[in-house]
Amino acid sequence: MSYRKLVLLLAFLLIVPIAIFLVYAFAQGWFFPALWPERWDSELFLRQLRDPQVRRGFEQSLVVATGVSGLALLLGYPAARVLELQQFRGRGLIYGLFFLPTVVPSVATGIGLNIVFLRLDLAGTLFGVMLVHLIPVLPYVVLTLGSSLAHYDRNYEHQAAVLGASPWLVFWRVSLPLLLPSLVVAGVLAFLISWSQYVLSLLIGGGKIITLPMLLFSAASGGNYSLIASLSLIFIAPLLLLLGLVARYLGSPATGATPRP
């Protein structure tokens, strides 16, 4: 199979679920064995957009995912920089510890941390949900930035420092432009992972923090396909918009830095 056919196949597999959601969200009176709905109506979809609980879930999901993206970059960039640009004993072990959360079931992580968060009064708070989302997010952010920094040439920073630039100016005018594509990709990846979290949000949110995945899972248990499709469209719409806005960075090389000789 040629590369072009493979891309078309992957695009087809990605588009089909969205097309199914669109059909079910706006189809009315579609019963077996009819091959086509009796009519099309946007009332159910618009009703979900106006629903206070859906709006609250959307707003809280947006706040949490955005906050997690920012915190993950603030914590992940220094960690990746140290792990990739510094040589020290135990470096491989620390790298392995960063990826340990990816093999531990989220249920076990959430139950264990719920006890700690209850004692710290973080359970049932937006900040608490953000902190617990960092556990599955940080490994991927560190990996994304680390793969970029592995080919990063620090001589540009040294030259700027020799010319009198302060550490902040070196970061703002040299490091940030070179690493911007990787930072954008890491931030988007962090947003996507946090946006889709269900178990950790449920365990740490304690019913006080309601996110879109929680509403979607609740609707899925009811078996109303039109409702499920409407909530699914609301759930994936911001993701598609975000991917569209950063598409030029996603299509860039893994790093904006010049490879080291």
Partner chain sequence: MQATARKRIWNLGLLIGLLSLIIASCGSNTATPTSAPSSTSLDLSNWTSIEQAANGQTVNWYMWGGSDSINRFVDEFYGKALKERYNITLNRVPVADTVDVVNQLLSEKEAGKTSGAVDLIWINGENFASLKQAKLLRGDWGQSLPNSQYVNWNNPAVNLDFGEPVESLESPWSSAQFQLIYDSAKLQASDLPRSYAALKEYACANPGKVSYIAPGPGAFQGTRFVKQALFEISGGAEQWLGAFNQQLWDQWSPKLWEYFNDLEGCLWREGSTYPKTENELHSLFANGEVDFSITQAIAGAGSLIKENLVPASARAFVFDDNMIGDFNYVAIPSTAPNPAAALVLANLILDPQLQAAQILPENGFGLGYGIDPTKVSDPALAAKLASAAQQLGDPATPASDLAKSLRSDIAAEYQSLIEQGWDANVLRK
Contents of the next structure:
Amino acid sequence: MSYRKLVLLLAFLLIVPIAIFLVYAFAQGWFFPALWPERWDSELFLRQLRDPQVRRGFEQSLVVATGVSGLALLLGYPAARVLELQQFRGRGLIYGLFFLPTVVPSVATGIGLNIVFLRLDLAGTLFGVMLVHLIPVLPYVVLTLGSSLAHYDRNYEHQAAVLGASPWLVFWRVSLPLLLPSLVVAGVLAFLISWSQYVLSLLIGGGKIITLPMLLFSAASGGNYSLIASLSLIFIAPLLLLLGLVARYLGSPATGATPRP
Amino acid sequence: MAKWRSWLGLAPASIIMLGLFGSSLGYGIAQSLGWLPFLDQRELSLAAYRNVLVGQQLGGQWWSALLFSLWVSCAATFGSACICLGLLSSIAERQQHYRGLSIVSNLHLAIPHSVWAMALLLMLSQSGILARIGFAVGWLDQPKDFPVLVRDRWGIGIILAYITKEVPFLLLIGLATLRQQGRAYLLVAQSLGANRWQRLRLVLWPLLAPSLISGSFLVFSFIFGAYEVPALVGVRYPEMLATMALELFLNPDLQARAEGMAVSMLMSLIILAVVGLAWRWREQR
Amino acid sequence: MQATARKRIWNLGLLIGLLSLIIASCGSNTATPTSAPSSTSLDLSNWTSIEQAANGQTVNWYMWGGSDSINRFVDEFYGKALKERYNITLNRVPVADTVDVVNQLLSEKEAGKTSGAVDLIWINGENFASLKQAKLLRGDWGQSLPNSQYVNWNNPAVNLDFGEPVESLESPWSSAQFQLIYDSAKLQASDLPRSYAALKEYACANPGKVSYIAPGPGAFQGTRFVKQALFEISGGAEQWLGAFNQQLWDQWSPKLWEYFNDLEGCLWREGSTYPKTENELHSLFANGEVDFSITQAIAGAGSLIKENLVPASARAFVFDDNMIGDFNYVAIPSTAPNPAAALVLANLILDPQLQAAQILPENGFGLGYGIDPTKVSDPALAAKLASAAQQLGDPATPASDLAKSLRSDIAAEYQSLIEQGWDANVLRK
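What's the form predicted in complex with the partner chain like, now that we've got the form predicted on its own?
Every chain and every other molecule in the complex is listed next, the one we just looked at coming first.
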């Protein structure tokens, strides 16, 4: 297969579900064997855009996902530096620790997490939901930053330090510009994973925090495809926008992007 | 002193991982051992594990679910890896930066598995959009003439959903390797007179193998443990282990929570064993 | 060598320190009880005091959120009335499955919480049994609500929930009865099967055009479908009433599996797979894969048509006998943070005006009365209830058919026997 065809095929595979959802969101009573809906109605889709619960879900998802990517970078960057730039025994063990949540299914830990968060009085709070999202998010942030740091030349920092720059100045003027693409990509991946979380938000949010996936899953349980499609579109749109904005970073080799299956 | 300070960077992230994740895993293990305080039951035993593995009611279910989970996870992982390798082989030498491909593959990450599975259902069900196209052009008269591709007995729908979702993921991983080292090696091999087949077999595949294999293990463990896709495009029987665990959590008899947790723990153990083996294999190389 | 050993000890020490920190914070938290529940002070004999206590509260109503039209009905009717009449804010929390709420409450109990997140749950059947088993429901209020006077608590269909005694732990919202749905554009009413025997004949005359929902936890409609067949095959529902009877089950269950195994070859996909939920069946029906769907709504296919889940020509019908009817309820967890507001809402639900509104298909809910209309003495209200019952339209099953076939549910033990037996004898065979 030629390169062009492959890109087009993947683009097609991306456009197909979006197109299906677009049609379903506005179609009414569209059943076999009708190839094309006979009746259209934008009422349901527009109502979702105005619906106070959908708006609240969107806002809270946005706050949580933004908070999570901020926190994940704040915690993940120093951790990745230690892991990549220091040589010490037990490094594999720590990497394993970060890796563990990505392979243990959430059904095994979700209920336990809920109890821990209830005990810490963090369940049902935005901060609690952000904190719990760090568990699936941090591994990918650490891995992404780590693999970018593996190719990072620390001598620039040393030179700046030798020339008398304070650690803060070194970070601000040397490390940050050099690592910016990787930090942006890690932040976007964190946002993405947080935005898509369902089980953990449901358990820790306990209904006090409502995120978009919770609305989407409860709609999915009802089998109304116009509703499901409308919410899916509202759900996917910001992610596509975000990924589109950072596309130039995503395509560049130095970011070390380690995505999620 | 300096050493100790540098360790500090690792501390906050480790606290969250170890503290929150570790203690919740501990709760899970306790519950699988029959620690159900909401029933005022605090004695620990292996009864739930016994019921799951050799019990009259659940034993058969466990083994058939295990087989089905292995089949689906292996088929989907192997399928995605092969397709990905094939695609990369065909394009590896033709491009310099693979920017377009990488961007499109990245955009695929925007669609979560559940949403993707629903789209697939609307496309491929016996009365779905493909079947309607088939009807319009006269290939079929009624829905049952269309092949059963989703919600089928063999997990084809689940496997299809995962393959189409994981190929872009593995492509991203493979592209990262290619971009870093691939082209240079391929050019050297070419100038040394290696033919296309030799370049693939002796240069490209060994180069891609480590990253693709570890990516595949990620994919395997994800598929083995996830329940959203089988819930949407799978059937009641045969079922995957994750679905079996969930069903036990749905059981009105709260005692079944212990068995649900036991299934989840056994699942996690299997995944850890597989991933651990892969890790060792990689370290040895 | 020494240095690495010391480092290892450091590692270990750090880990232990972190762990003990976590454990300590958990421990200290259980020692200090969280905010005391205000529930103890509520006096149900003084309703005005409850309305006063509820003033300004927010009620967190957890309910299955899969139906856009039901969600709208709840927001538009109860949400507005609560705000206008009692200054209560309704926070409707949509869940994909009511069992999520059960798990939430179990976790709250395990964590030692006395004040949780949930005020009211839309519930019945197995989830009610779970919460009752774990003693997580507020008791002694269902029959004390002012509007409880309209509820016929002597009706076993009301005071037993899937065979489990209600014992004032919940209050009814609406009623439902098992019905089938057909497409009047494809079938004549006179050609419809009116019994399980006739359904088998129909299925084998039209191979692949009949299916039913796989019985199991979370799919009570399938269990009920099989249970009704048991009534017919054993010669009547009466003998199954009362306490659980193992002998009776042993006598008839082989015949039951025989029926379903005979039916299997004539089913959709020859019974190799079954739809898991009501929505899957609706979708198969709407797309013409099968000829019948099912519903529990008194408005029949009305609300489903309104939501575009089935074609406008869909109509509901019943067999001549053995169609199980029951009630669904709202319950208040013992850890409800706003129990006063929950009580006011549970009472509001029984308001005859709102009951008259809930059955009309155009309002989007479409389930039957939770109250007994004959207990409403106010002539204007009684007339309103009567006229609403006349306005269900063509997609509903005629009221006389419903009444003729109505049967109540039986002891809870049969539920799991049917689910396990069907799994072993029909599905996995």
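Residue numbers count along the first chain shown, from 1. Superpose the two forms; the largest set of C-alphas matching within 1.5 Å is the rigid core. Keep in mind that this is a model prediction, so the values were computed, not measured.
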{"query": "Asp41 C-alpha shift between the two forms of 2 Å or more, rigid core reference", "finding": "yes"}
